[in-house]
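There is one chain below, alone, in structure tokens, taken in the form predicted on its own.
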Amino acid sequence: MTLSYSTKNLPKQLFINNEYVDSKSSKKLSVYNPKDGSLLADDVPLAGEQDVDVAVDAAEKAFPAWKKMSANQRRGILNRFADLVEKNADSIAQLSRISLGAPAAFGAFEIGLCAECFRYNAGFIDKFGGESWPQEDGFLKIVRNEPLGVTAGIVPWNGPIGTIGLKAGPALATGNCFILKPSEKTPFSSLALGTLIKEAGFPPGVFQVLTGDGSTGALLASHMRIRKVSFTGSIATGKKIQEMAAKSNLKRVTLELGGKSPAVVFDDCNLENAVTWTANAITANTGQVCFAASRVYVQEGIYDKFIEKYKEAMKAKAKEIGDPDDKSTNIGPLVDEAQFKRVQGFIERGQQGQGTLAVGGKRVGDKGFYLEPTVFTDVDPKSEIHCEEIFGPVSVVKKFKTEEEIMQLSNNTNFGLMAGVFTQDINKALRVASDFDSGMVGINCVSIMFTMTPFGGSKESGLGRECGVHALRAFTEPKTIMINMSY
């Protein structure tokens, strides 16, 4: 089947038990197009308590058979779903683009990531083995990886399709049922997946989609019969979800939260490479990326050369801003008016004694939520533009002298998601990578991820890991079986 949607024909029903149904709640969401601020829809369903309960009932009913389904069958369903996502890539990407504003290239990346995550995890279904210990002491010990049951994923607006693969892929591969809650800002592409879920062969209740806002997410996080919630979003919301999970049934939680990622550029780096990576890292998806390199620290010997090239790169990036529906556009608008005003506020306050505006900082055009890539220099290390996550195309650049000094500054934050080091000295690179208090480190690269390696952060950047075998572990519980061999 090929999806056929347009702005006049948007998916606006919940997907429960393999059927599109109207919400039992009368509340609705309004969704806008960030390229011009126009209203896309004011009748997107907001799933309430009854809707969540119905979805959980369906998932509980489906779980026993899904858990016991053969590896070949389950793998086939996940792979068919990946194929259907790719087949309908243009339609799905368009449904994300109209409310996110990310250009076509980002949409293609997202679709590819989602499909690859489903295939990767499908391949693990008959390879995610347990453990055993010999019976010399009279007991054979076996450890099985058991699915949790009904699980949920709350995905962010900045990666509405890619993050589905990160959460639903491992959840479904390990035999759990999964309820997806997309962001209220970008609901349409997720709702459209219902048709593909059914066509791929998922049994009713196994994979469901509930749109809503924070109140819907709270219902999932506090539900007594949901056993796991995986959330990507802000630290503040992540803390609330962990609290609700603890107060309800102590459900398992994975939290992928914010970042203020440092990129440390040493004198002996490849300058062009460092400029390219750091400029791309803060402008990809208009800077609305959790692991964007938003703090750039440059050693004094190359600082002047670096800052000139970095400013040039940012000015060149500004010329790539445009209509996200135009295939030549590489940078679109910020997601909505609230995010636009938030980032503008940081820029305005940043110019009031926090640092020196080196480039950018202005609105682009008079319609939509476009902003120039922005760089501050000479930044006060205690200022908000240096310490807080802005989540827009805004970076701070600071000069440093010694490795010891800059490692202390890099780690002096509550965030710990991503870090980068640029040097041609491999000993220094590995030493610095080890010293970063961060879940991920790039050497001569930054702001990058892979489906087979753990993705996540330390400190307040989150709990647990996505991707690779670590994601499978996050959606399973080890069960120890002890067999008495001596009776």
Ligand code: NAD
The other form holds:
Amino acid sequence: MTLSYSTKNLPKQLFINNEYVDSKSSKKLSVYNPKDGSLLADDVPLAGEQDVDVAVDAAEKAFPAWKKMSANQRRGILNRFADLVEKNADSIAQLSRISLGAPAAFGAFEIGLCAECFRYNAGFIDKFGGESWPQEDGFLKIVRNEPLGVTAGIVPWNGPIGTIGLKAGPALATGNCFILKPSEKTPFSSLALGTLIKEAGFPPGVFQVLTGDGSTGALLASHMRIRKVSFTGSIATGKKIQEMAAKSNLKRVTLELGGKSPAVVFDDCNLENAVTWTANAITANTGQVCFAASRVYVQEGIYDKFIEKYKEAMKAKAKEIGDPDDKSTNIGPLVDEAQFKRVQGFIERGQQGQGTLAVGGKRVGDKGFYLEPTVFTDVDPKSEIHCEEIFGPVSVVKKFKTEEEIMQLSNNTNFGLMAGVFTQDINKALRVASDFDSGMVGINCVSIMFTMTPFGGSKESGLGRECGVHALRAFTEPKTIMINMSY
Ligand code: NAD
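To complete the pair, please output the form predicted together with nicotinamide-adenine-dinucleotide; the form predicted on its own was given just before.
The next block holds the full complex; its first chain is the one shown before.
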């Protein structure tokens, strides 16, 4: 089956128990195209309490057989789903692009990440067998990795397809049922997956999609029969989710939250490499990336040369801005008017004594939410633009003298998602990498991830990890079985 959606024919039904159904709630979401602000649809379902309950009932019913399904059968279903996602890449990417605004290359990256997450976790199904300890003390001990039951994934708009793979892949591989709640800003690509879920062979109730806003997310996070919520989004919402989880049934939570990631560029770095990585990091997906290197710290000996080249690189990036539907475009608009105004607000306030506007800062064109890549220099380390996540193509650059001073400043934040260090001195690189308070560190690279290595943040940037074996652990609980061998 090949998906054949278009802007005139969008998926607008919930996917529950392997069927597309109307929502029992009369509330609807409106979704807009950020390239021109036009309305795409004002009748996208906003799932309410009854819808959530029906989906949870179906998932609970499906769980016993799904968790007992043989490893190779389950692996086959996940792999087929990955194949179908790739086969329908253009259609799914378009459904994402029309409301996110990210150009084709980002869509292709996301489809690849999603499919790879399903395949990676499918490959783990028969290799995540638990542990056992010998019986010399009279007891044979077996530890099983038990699935949790009905689980949910609440995802953001800035990576609407990739984040599905990061959560649904390990949840389903380990035998859980999974309810996906996409962002209200980017619901269509998730809804379209229903057809592929059924075709891949997932039994009814195993993998469902409920569109909605924060109220739907809150119903999932506080539901008494959902055993885990994996969430990606803002710190404020993440804290609410943890609270709802604790106040309901103490469901498990994984939180992938925001960042204000530092890149530390030392005098002895390869200049071209440092400029390329730092400029790409803050402009990919129009800067709407949780692990974007948005604080760039440059040592005094190389500062002038770096800033000249960094400014050039950001000006060149401005020329890559365009209509996301045009194949040659690399940078699209911000996701919507609210985000655009938010980022513009930071830029305006930033110019009132927080730093020097060195590049960009202006709207591009007069329709749609396009913004020039923007750089502030000489920033006050206590200022808002230096300390808060802007979530747009805006970076701050600051000069430093010593390693000690810059590590102190880098870590003087409640964020801790990503960090980067640029130097050709391996001892310094490893020392700095170990000194960063962050979940991930790049050496001579930054703002990068791999499916096989833990992805996530320290401090307020998150709780738990996605990717690698950590993702499977996050969707299972060890059960210890002790056998009395002398009986
Ligand atoms: P958000 O927190 O506003 O929304 C994320 C999701 O949570 C959406 O699906 C939304 O409907 C839902 N939600 C909102 N309020 C809720 C509530 N009270 N209860 C339950 N669910 C609720 O975040 P956003 O604006 O969509 O995404 C941007 C943020 O996400 C940024 O801060 C960014 O750094 C972060 N992010 C983090 C990662 C990561 O892996 N660390 C990845 C991408 C984005």
